[in-house]
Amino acid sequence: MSDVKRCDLHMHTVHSDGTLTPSELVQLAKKSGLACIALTDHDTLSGIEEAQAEGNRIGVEVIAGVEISVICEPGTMHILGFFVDRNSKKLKEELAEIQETRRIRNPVIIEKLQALGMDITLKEVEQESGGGQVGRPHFARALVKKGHVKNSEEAFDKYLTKGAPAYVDKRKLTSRDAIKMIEESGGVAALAHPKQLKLDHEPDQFERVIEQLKSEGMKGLEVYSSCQSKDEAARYRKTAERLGLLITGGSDFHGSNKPEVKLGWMGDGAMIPYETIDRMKKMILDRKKK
């Protein structure tokens, strides 16, 4: 197994809502142990050309990629881009609006926690951010360090995921729109962390989602993942065989924001070998000579 080349394809850094920076993030890639990686930073490109010149520098293949919200009932939807291109003036200029509307839910947030009691200010948010697009990780962390909240998982429990009483939603595009967004840039696009539809418990609904995504021109099911169990990945694993898709997986690993989650990790056992970026790139070359 030790010729093996591992890959790890979902995570994030400072542009997003990660700790490290680029260079940073491709280095410890390579302490890893890992030949290849994809950067997918939420809603942005900013981070690829550094990373994609420090792995150039080390020998880490860095592949351009981007991670989209996108509508869902009742658990959230992200879908991931591969090999996108990242000097695409359309595909910046539609990662763009969606950013704008992250910085427009912001002061919102904000006021829903001050007037829950909390004495936090955005300013305050945004340096944990360190200049980078400011999320809801960075919101946990100012909490923490006003002591509102012992670690960010509780201040997720209690005031930032979906349905909690500091929760703002973004405006967010169809999954159709979000997977014709990465292939118009040359990209490959597949469903993130699929446990978090949080379908596991309508298996006839999953598999319809998946369906439908497929229909829309998705060609991956990300079946591993640091939040995703060995019994959740085996029934992942089956729904992407029968429907053709490709099975890829990463660590989600986002830094301090996530110190249980290892970079290269994700789950037991699991690994993606470099067969799977090989089929990816054939996907392109064989849509560029249609």
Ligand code: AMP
Second form
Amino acid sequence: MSDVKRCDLHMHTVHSDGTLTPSELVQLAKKSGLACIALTDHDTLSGIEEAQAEGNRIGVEVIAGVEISVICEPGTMHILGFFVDRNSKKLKEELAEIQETRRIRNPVIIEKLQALGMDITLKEVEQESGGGQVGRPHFARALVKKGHVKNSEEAFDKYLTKGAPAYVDKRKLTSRDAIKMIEESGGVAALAHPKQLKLDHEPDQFERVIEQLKSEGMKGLEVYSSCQSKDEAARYRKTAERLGLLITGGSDFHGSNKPEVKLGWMGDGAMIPYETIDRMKKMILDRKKK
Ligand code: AMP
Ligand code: ZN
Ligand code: FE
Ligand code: FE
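Follow the form predicted alone with the form predicted in complex with this ligand, if you could.
And the full complex, kicking off with our chain again.
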């Protein structure tokens, strides 16, 4: 193995819609040769304490992170936070409000699925989540289990993806609010998987959106992701370099909820060196000096 310290800055546990516990995830990171990971569960910091304890025990650096969905058209926009303060009362309260919007959404999705003729209950979906944040992958798994669809992909395509008949939007923050939340809790904000903005066919519009996010305080762009091709990554990299944004990357690992994605893999040959983490730490230090 090379002596480069490799990092993976995007992943989920059972605290949201992944399938490993924080300890299991950190153990897998160690086995996969990763020096540093960021745990970025959707809308919650609840897995971080366990992950950091396990990381300290076995020698993997665990960055406290989070992934927040924000308002966006036509695609989907997720903002990642790195080095957030997991004890920040304000951040925890703000995330609790977002979690509440999930709890409101879930029964509405169930009603829609039932109206479409499917026999499925909220309890069955909650069982899939094992007590963490309920997300659409849990609905997908329950639909598979009940035999309504062959696999999760079909569940998303037919029912759960944006625009499909059982899709229900969560009330979301604006990008400005999410970036502010992250930065005010000491963190660094980055745009997750830019491909999902669905602006690849409108390059000018894409550039304007990224510029706008930068003006709102965003510091990084997830150039490398398991959902982005080499060509896409090359394009996003140019944008990041033009605007002086940090180049980040992550697998968006979800365990067996997305079995094709391996921890540490963000496209063939792509990797994030530890220098990126040093740059984030320096940004945070410089901010404190001001
Ligand atoms: P939620 O936070 O409940 O809206 O669910 C978002 C999660 O669903 C994302 O993090 C993905 O893991 C997953 N997801 C969204 N769209 C799809 C899709 N088309 N196919 C498979 N998984 C998806
Ligand atoms: Zn997810
Ligand atoms: Fe995401
Ligand atoms: Fe994610």
